[in-house]
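The form predicted alone is given below as one chain in structure tokens.
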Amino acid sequence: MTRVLEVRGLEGGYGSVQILYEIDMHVDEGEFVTIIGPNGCGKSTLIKTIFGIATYYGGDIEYMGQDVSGWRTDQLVNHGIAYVPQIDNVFPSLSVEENLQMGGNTLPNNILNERIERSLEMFPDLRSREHDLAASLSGGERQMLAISRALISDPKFLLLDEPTAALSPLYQQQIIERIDSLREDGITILIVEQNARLSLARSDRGYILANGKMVHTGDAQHILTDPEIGEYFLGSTH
């Protein structure tokens, strides 16, 4: 199986504030992998460091066998990686269609239009809102738009930061199902998620982060059913 992402000894943070320490992890082609852990443990910082947004201190980041440690975001996008942030992930003053166009403003029109059409097929809820301002969308619709815009670059590897945060249970389920279905289009998924049970139920594997360090990894179903992990990281089931 092709290894899409290999991280060894990764350290990162923001400016002079170190958040991550000696992170080792990997994601294989076609996998859905979830990173969980308590608030403030460094989950979002981890994918931001991989994607060139947070400060890279050291360690190795390999994408498809190529060393991409410390690469700029635009370089990573050009090599097939896309990222959907948790907040400020759409342009509220632009229409849904204009947001999607922003996802591929360097593409020829015919290719851009094809990709917009494909995104609308994946998220049909947006089709009837195509000419509405993004500011008028519900939280779930905004998240669908943010993911759709990321797909315009035709990524092979998608990083998502808490895509179900602050959404209703119905939209949470819909968003996770849609993300999972992207694998049918050859997209590998790495997700940071506060709703650990929801995401792990769709995942192949999970990683648990605490205090900036990777403390556990394993099969997603095992993590879901391990009583010790459940008590500390997944919250009570009662």
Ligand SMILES: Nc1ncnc2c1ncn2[C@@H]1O[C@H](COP(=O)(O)OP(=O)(O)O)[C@@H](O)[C@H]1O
Given for the second form:
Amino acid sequence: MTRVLEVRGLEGGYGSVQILYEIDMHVDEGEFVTIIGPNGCGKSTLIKTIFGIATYYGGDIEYMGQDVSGWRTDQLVNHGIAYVPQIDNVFPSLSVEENLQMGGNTLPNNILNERIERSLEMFPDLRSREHDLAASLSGGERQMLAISRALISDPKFLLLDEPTAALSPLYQQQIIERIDSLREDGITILIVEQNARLSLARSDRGYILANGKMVHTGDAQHILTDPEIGEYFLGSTH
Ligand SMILES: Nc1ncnc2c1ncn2[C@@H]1O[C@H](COP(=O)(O)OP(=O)(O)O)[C@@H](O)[C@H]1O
Ligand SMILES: [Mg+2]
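To test you: the structure above is the form predicted alone. What is the structure of the form predicted in complex with the named molecule?
What follows is the whole complex; the chain from before opens it.
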């Protein structure tokens, strides 16, 4: 099995403020992996450090067997990694179509149009909204737009930061199902979530982050059903 991401001893943060300590984790090709942990524990920082947005201090980040530690975001995108931020992930004053175009503004037109078409096939709800402003979309539709925009770069590995936050339960379910179905297109998935039950239910494996350190890893089903983990990291049962 191909290892898509291997992280060893990763240290990261913001400028001189260290947030992450000795992070070890991996994601294999075709996997769906969820990182959970309480608010402020460093989930967003971890994904941002991997993606070259937060400050990388040290440790190894390997992508598809290549050392990409400290690489710039645009280099990572060119090698097939994409990222969907938790907030401000669409341009509200642009149309759905323009948002998708922004996802590939360095691509030749014919390729860009093909990719937009493919994104709209994956998220058909957006097709009827193509010419509407992103500001007019519901929270769930916005999240779909943010994900489809990330797909315009034709990624092999997709990082998502709390894709279901602030959505209604129906949309949460739909978004997680759509993300899961991206695996059929050969995309490997890494999600960080605070409300993690839905995401873990679709995941192969999970990691638990607390205070900037990985405190547990295991089979997603095991994490979901372990009463002690449930009490501390998953909130109430439903
Ligand atoms: N730009 C920043 N500069 C300095 N500290 C930050 C910045 N963004 C977040 N932090 C701090 O980093 C810690 C982890 O934040 P974050 O990774 O966003 O947590 P999570 O995503 O798990 O809620 C928090 O203490 C937060 O206040
Ligand atoms: Mg966060």
